[in-house]
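First comes one chain, alone, set out as structure tokens in the form predicted alone.
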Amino acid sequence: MDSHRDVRMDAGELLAFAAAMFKAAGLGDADAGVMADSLVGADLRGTHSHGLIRLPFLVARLRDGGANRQARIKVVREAPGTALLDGDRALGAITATRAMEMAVAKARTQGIGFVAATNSDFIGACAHYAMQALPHDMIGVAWTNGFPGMAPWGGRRNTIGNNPIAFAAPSGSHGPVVLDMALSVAAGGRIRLAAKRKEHIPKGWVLGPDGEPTDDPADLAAGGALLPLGYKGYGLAVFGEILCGVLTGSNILGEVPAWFTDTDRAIGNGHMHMAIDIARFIEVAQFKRRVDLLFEMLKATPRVPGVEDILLPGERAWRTHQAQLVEGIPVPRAVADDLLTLADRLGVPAPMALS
């Protein structure tokens, strides 16, 4: 066997085995579909580092208490256009999966929904919420606090979030407009990723223990920081912390752990979700329309040499999920070997053609 060869998958399939990975660990049906979806999802737009990979992480979450089975996720308040609610240590997709939702029927009768979360978890990829609103003919909005992993700018240590972000708007005859951004330089699901497949780093990703530039990503797990997208993203990231973390109630910095290493800790961090209802702005038709327009635009720009397409954002994510709807998802060996493993300890069959 090639120790280095991907294995590609059937979207459907692995959806199916990961949705059994997490009823085996403790979850009903539904919440166990949830939180497949959300890792498949990103597998599928080609966001690798927040997929399949981190499907271990999460179950022993479950197994080690970290996270609760039987979560009864409840509304602390609520006004006709907000909710602020309490996700009672729910894995964090299935809290923001039902904050999205909420705010997505608070839109619809109000215009704009805004629904945060509080007593949460790790929530994934962002643009997994966003896109939420999409089918409804709204844009959506996600945004969450999380781990230190990051140092503030100027600082030689990780105290901060990078607190992803994301953004999804509707067109008309292209994909959606998507933008899903870590306010590091890179997410530390990527730099994980890079660890597992033993790839060098650029510099000015991360820094080592001792607070300088490195090029191994192993680093970032052995006591070091993500550095910030500049001190633009290092603000972004304080508001991300105001707006998910200290308006819900929830922990901030240093006060939410390692939700990939304390397995054992409930993590209490926060989140919020936004959709707007396009019909009540513009014609939702006349809205698509003008974003086509906008993209006809942009790539109408004269280009810099070497560069064959100016892209927009979640472009190149929308044509990944198009094409592997059809070719099917690449799990890393690696990857496939730690999925097989797990499948192992909890005597969930595993699809012949992980192994």
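Positions refer to the first chain, counted from 1. Bear in mind the structure is a predicted one, so any value in this text is a computation, not a measurement. For clarity, a rigid core is taken as the largest C-alpha set superposing within 1.5 Å between two forms. What changes on going to the form predicted in complex with another copy of the chain:
Fitting the two forms on the rigid core leaves the C-alpha of residue 214 displaced by at least 2 angstroms between these two forms. Comparing the forms between these two forms on their rigid core, the Cα displacement of residue 191 reaches 2 Å or more.
Would you mind generating the form predicted in complex with another copy of the chain now that we have the form predicted alone?
Here we give the lone chain, stripped of any partners or molecules.
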């Protein structure tokens, strides 16, 4: 936290506050809870770029009509192991949570469930949905396409999404293994943070609006492009477009508007959710023991000087999650102020601690 005026708040209190804000913005009780959970969940794992900082943008989407307050999600097509949902322009976390629940239910009877969604919106941190599989002793996957902020391999303009993908699997005595990655070299949130702090970034992360490599992070918002994680990251992003966009009949590439500025426009992107029931392959206890062994074998690797620990994906986020459940979530003063302003406008009582 940058300032002594930053606050640290209890996760439960933030959840209730965020839910009250979404209700005041027009969502029903259940949907408001799902939205609050998706944002506070990201904060709890330390992914603050996808946490409460985004609440005002999402409320703006509801206010300006880009997202639908009274959305009714429908099953458009269904097979025993798959489904296609129409999100009816609900905020993305609502449709994504529903899709993942359905994937888990299908996996319970079919071994695997794959549920995709169209007519949707920005879904935030993909890890949140992949992790819905964990309490069911399942492996979860979530993938979305989105605003084309990235250049394709060999290109110098942003024409494809950096289409984040997340995987989650349970362990025994360690935290869950959770990978949540955009397919650009660096995530957009990381660049925007550097811009806010007026730092330089390594060349190779971003192209400027002129299509040339730049070390100024402000060039991204000025019309630049994220660079893909090599041709492999680009290739995966293409399959993100195919599985989330084309397969679902959703917008792809430049058809997807910017959720953070075009608050009055439907995003129309798509996403996919998959659950795999571990018990259909191996005893769950054995699976978890072997994941523990995977941790131990990898951590035993000799390290590059200066590296203190070989980390498994999601290990740091899990530690942050466990700590913040006890110690509370840090809320930067600027974020708290934005939330207080919005609460005032919506007539929602703000927690004392935030003021």
